[in-house]
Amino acid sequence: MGTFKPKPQHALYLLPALALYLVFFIGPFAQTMGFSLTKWDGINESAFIGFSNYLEMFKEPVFQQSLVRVLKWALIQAASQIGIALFVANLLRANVRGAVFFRSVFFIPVVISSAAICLMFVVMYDNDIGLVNTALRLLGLGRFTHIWLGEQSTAFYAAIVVPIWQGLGMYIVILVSGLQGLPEEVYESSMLDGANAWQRFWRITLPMLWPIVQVCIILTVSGAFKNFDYIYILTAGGPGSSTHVLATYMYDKAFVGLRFGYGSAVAVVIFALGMLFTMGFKLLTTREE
């Protein structure tokens, strides 16, 4: 922050920034919570119950079967885009003939709107035309064909598929460029030292890229814990609720079943979930060093 002292007419340069700020971002933060503690239907008066709606949505099936799904979806997707990122990282890392054309064509889906990605992925999991079921017909894998997106026990994975696919890239750009910045010299000594690729992962590369896998791993845990579009775009939540998540199943609430007080209960619940991880995790991984 700056030294100088500001004279009165200085504060126009904050002002309207401030005032939008508090306005649309803070403004509504502090309205959620207080909303959270009454019953109310976006348009009548709203009455005050305390905490009852967070009484009521834990013992909610359709609301602990969201938030272990949430939770569910939050792991594989840190477990796979961080271990299928890493893995494509190692091998753009080491002067790659085409590393710079492989980085752009990965990344390309990141600049991609979820609404465009998910348009095309419900045609690829299309039961009659989409490529998944008709590559595995073309090899003889017929009976493994499913309405992915339509069927309970394949819907969830069938969504969150896209956008793990869709955000690798990101993931690979930020492990290409850590793993640059990790000095020369200890590898050469390793191999003199006969530590063959794997070991020298383990050992040397995966303690010394921690600190931004660490990173990767909050932004990846807490985007699946706030993540809205593709569920709803999908599926919807459906079929029955077999794969709402927080997020979904908030927007039912409120705008479906117009219960905006018990909807911005499982906001501030969406909320508490992004940033307990996000503590717990820096302290638990700070605390080891």
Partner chain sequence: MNGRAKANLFSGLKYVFLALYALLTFFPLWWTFSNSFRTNSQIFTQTRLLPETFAYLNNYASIMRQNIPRAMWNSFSITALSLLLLIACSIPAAYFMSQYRFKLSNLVFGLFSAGVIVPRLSILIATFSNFQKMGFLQKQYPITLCYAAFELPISMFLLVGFMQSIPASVLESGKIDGCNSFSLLARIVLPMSRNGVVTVLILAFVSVWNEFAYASILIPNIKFKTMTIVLANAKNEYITDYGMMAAGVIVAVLPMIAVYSFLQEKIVSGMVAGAVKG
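If the structure you just shared is the form predicted in complex with its partner chain, then what does the corresponding form predicted alone look like?
Here we give the lone chain, stripped of any partners or molecules.
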């Protein structure tokens, strides 16, 4: 079989995709970058103010808190979501009875809209009729009940639970698929050598599955950086500003405060965070390999 040799005219086939990419990504991003350097209310003429929006933004306490909060969100979500998914995927890896059924059950929340999931959790967190507080009272743990989404000490962590639960099934399916592609001969040899389950996971499964785990980490963290809908629906950034993340802070400044230049600057920071993490993580893991 002959080797395919690309020719210059083959690049023409890339033009439709490249045109879409330029129109729907590069163009809007460049426009957002331009807006971030202006003072604009979305109605009147914009005025160029250079990097004033960025200087103001990094001095703003609510922005600083939102930035710390979104980094904390990314860390908690990545560690818990991928950790739980790895554990469950290992259980479902074997061809045990009901494995396909449980994979489907775990995946169901992924295909439900985040708005519906959030409304379900709003009811579950309700102080009087919510499942969480009702279960605590029935177990004799009434002292641990809270107004979960209405108290500053609990609202942020209660909100994190929702995307972790909803997105868990996607990572379980990805990791199960990766685990099923691992050679059984390696596990059989390790068992003959006396390796226990933990040693097999740590020294065989995780190293061989690491490229897939890397992709899951990048997807989880980048999703956390741009998270908007969960916080907006569950708490709208409250109580006070205790649950604001960068995306809701951007929305509040741009669409509520009509400061589109300032909001665009926040959007650029969100994009930069995702890019820096992805490039840094890939560079770090490539060096380790």
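Residue numbers count along the first chain shown, from 1. If you superpose the two forms and keep the largest set of C-alpha atoms that fall within 1.5 Å, you have the rigid core. As the structure is a computational prediction, the values presented were derived from the model and not from experiment.
Core superposed first: is there a CA shift of 2 Å or greater at Leu18 between these two forms?
True for Leu18: a C-alpha shift of 2 Å or more.
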